[in-house]
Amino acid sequence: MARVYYDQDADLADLAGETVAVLGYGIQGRAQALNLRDSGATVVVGNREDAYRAQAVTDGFEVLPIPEAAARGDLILLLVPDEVQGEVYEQAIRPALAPGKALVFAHGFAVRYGVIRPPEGVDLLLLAPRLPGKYVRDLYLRGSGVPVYVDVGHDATGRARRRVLALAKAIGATRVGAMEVSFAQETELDHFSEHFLYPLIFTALRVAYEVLVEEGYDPEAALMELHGSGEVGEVLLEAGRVGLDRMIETLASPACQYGIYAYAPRVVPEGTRRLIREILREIRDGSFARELLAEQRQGYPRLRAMREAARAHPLAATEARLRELIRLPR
């Protein structure tokens, strides 16, 4: 079984006499710094001039230039986009790296495809919450937590496992569990999920919604359905919480039971498996991440391309109807 370590486990009196430096304060940035601080950790927050640095201020943090807050930090959270992390670093972060400091990343992407390869002098160390900031601030508020997967690339300091997990604990991950994985298989699964699973839902909603409509059925209907009631999203919480068939066993009718097992090999075909080992492999070798970085070099057009063919999409238009029509909590 995997290693799984709790708040009994962690001691934020690791922290203590230390400065963690939160660069970007975006998705991860603005959640895991405020949580930090709230755990009495000292904390000071790297950010460009944008929009994210001016909340930084808002929020009461001091909000230093990139350069200067690695320079400040003795434990170095290096949160901006994971295309951007191998030029940050480079520029702002490898010159402040001092014997003895930490640099701390939320997945693994630039070290396990040699984008950034740390000094032998500093802790390496994965913490990598499994939900978006938003839930990491909001269930820590609540007394809960975000799980997070940890790890120790490299332990310099011969106290690298105690700072992570003292990071761990501050952002409320001990509450629910800091699980022990690899640099690898965190960034591997993370982008198998990305690659696979959530293209999958998403595309099998959409194109149920085309021809559901094609086939007659009042858009807003259809869409209702699909995912616009939130059903999809709290089956799959739920199945979270007790279990895949279990969930299917207490919240489905039978008939419904009946249509998930029966029909499962008609929409999910033997040659999903190919499909699957296919992905893994382009995540495995790197081709994933080198055609990700020659898409940031050039702008990001596909990914622009992308975006605007999902806005224009009919379903955008309906969801923005359905959340007119129903009125539900937001």
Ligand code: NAD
Given for the second form:
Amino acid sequence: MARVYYDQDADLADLAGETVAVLGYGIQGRAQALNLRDSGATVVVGNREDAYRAQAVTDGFEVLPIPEAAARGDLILLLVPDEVQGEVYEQAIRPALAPGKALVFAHGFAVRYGVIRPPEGVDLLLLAPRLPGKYVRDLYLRGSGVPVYVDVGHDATGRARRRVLALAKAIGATRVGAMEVSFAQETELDHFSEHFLYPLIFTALRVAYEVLVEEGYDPEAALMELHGSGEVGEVLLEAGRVGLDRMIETLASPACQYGIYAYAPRVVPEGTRRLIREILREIRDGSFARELLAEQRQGYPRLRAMREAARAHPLAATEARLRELIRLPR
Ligand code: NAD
Ligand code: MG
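Can you swap the form predicted on its own for the form predicted together with this ligand?
Every component of the complex follows; first up is the chain already shown.
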């Protein structure tokens, strides 16, 4: 069974006297930097000249160019997008990696695919939150946190595990649990949910919306029945808390339960297993990593086109109208 660490297994004193350099102040960078500071850590932010930098200044951080922040940091958190990490590492971080420092990743991509190979004298750590940055911050402020995967890829100082656990505690993660999972498994599992689970759910919503509207259902009513009411989110949250079947038993009427179980084999047919294996193969053999890095090098042409198509979809306009009509709790 996977080893899980909690607050009593970690000590914030392991961060004493060390400066944490948060490189990148985006979705994860901002949340982690704010939590670290509130937990008493010494934080500097490294960011290029952009709107994220301005936000870090507004939030009261000392903000430096990335190479200078990397030079100041004993613990260096690399929180820029995965596809640009190689370039940022070569230009700004490698020269700053004196022995005894730690390089910390929130996702194993650059390490798993060999884009970054830190020197022997440096601790290589994984602190990978399982939820977006918004929740890393919001749950911390509510006295809780989000679960993380942690790993020690290389222990140069003999303090690597203590260091990553102290960081996990400082962002609130050991309040709920920090699970030991290798860089490789974290990377592959993270991509798996991005290549199977989320496209499955999001595409099902979009396609169902299109057909329901074509079949004459009122667009707002159709959207309400899909993700518009927040029900899908709530029931999945409950499934995470009490288990899938227990959630269905306690929240669903017999008619609803019957429908769910009876139609399951038709909507996810046996052949889906083959598809899942194919998706895993493309992750493990590096095909997807190569595709993503090429996409980044060309300036994300496909990503931009797919994003534009999504924005232009009639679903987006209906969502805006429904948001006016139905006031979900924030
Ligand atoms: P993001 O897209 O929010 O990153 C934006 C930040 O990166 C900004 O500070 C920006 O200035 C900087 N940046 C962008 N391009 C740059 C470049 N070429 N050079 C220098 N700086 C650049 O990133 P994110 O979603 O927070 O992801 C950061 C890391 O966290 C990734 O490894 C990601 O896999 C991991 N992660 C993210 C989430 C999430 O909530 N999005 C969850 C778990 C793990
Ligand atoms: Mg990811």
